[in-house]
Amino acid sequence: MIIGNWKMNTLRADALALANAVMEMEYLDSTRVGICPPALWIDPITRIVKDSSILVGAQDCLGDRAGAHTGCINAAMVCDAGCSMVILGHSERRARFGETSEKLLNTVAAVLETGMFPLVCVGETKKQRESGKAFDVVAGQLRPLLTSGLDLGGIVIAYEPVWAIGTGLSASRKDIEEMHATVREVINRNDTLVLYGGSVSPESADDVFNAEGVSGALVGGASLNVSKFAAIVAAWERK
């Protein structure tokens, strides 16, 4: 699974090209292809890519059923849009919005109650990875969801060290194996998918996707160019 999420980029026009580009990527069936625009332009996108494979999903929503809550969107209207998934927990909202494991089990609950996937992001602070606690920061941010009662069969989680986000810097092959195995063990599922973000990129893939336990990646800024998001595609395709 490749997912790029976009963040606040793009105006309309933009927004349409860059997925009308994706829509032209050649890819394996067995690869499972995302994008995950600004909400304004979702409707738009799902328009474009309705008889495609990719994936459309949210950057964010609440759990919240409608109500007064301005400003905001819940699950079921990302659903009805035609997503397939929501981003949540992504590191750059922890730090920002306050947002914790605790408070969001009840979007990933809802989020699952229509259908999509939630795809929870959990990493550590390079002040966290350097006094020794990276492991422990991301066993208590997945905690949270194996004593919550939900059935997490269908949750995707990606782990995104804080520091390497939008820095140009990626973990080593040997951290990217030892935190998967670590997530691995925590969720203790089998068929959970565990992706890496972190500054992926055509140059830094092969070395992601060679590490074990790696089911994908979450991409950021290479994912708003189309030829640098195909060959990370690519890179995954040939590991």
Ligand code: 13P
The other form holds:
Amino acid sequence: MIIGNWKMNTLRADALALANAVMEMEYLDSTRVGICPPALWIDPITRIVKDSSILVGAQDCLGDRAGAHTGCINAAMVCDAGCSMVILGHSERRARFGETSEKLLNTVAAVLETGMFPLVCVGETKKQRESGKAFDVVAGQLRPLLTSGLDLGGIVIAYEPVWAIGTGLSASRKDIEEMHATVREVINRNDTLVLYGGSVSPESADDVFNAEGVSGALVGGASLNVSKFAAIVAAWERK
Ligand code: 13P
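Now that you have shown the form predicted alone, what about the form predicted in complex with the named molecule?
Below, the chain from earlier opens the complete complex, with every other chain and molecule after it.
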């Protein structure tokens, strides 16, 4: 599974052009390709990709029922707009908006209830890694999900070390393998996809995808350029 997280990028015309370009990409039926545009462009983009297998996702939402939550959108709205997934707990939201795995549980539940799948991000900061706490931090971010009683059958996890995001330098193969093994041990399910995210590029993709336990990528910056995004998909397919 290769998912592009466009973050807070693109004006309308760029977003529609990029979605049209992604539509032209060639990839195998067995590869799941998706894009998560800014919420405003979800509706026109689901129309663009409707006859393709491209998945469209939101970058966040609330789990609350409709009501007095100014500025927010909920899982039901995102689903109604044609999304099949929602990124939850991205480190940029954890850092800026105080999101925690505990606070996200009702959103994970709401997303699952709609039939979409949550793409839950976990990852440690540089300071946490340097102080030897990386594995505890990531396990701690996963644990609330496991004790929640939710059926995690459809959930996708993305390991995104905060220190690799947007730096141009992805984590080493060894770091990726070690953390993916930890994630898989904590989750304790064979069917869970565990993606890697953090400066995945056409240059780093082969190394990332050859790491044991990696089921694909959550791509930030490189997903804004269709040639780079297509090259990452191609790297996955020659793995
Ligand atoms: P970059 O690929 O730009 O490092 O972003 C990774 C990311 O945060 C995807 O969610």
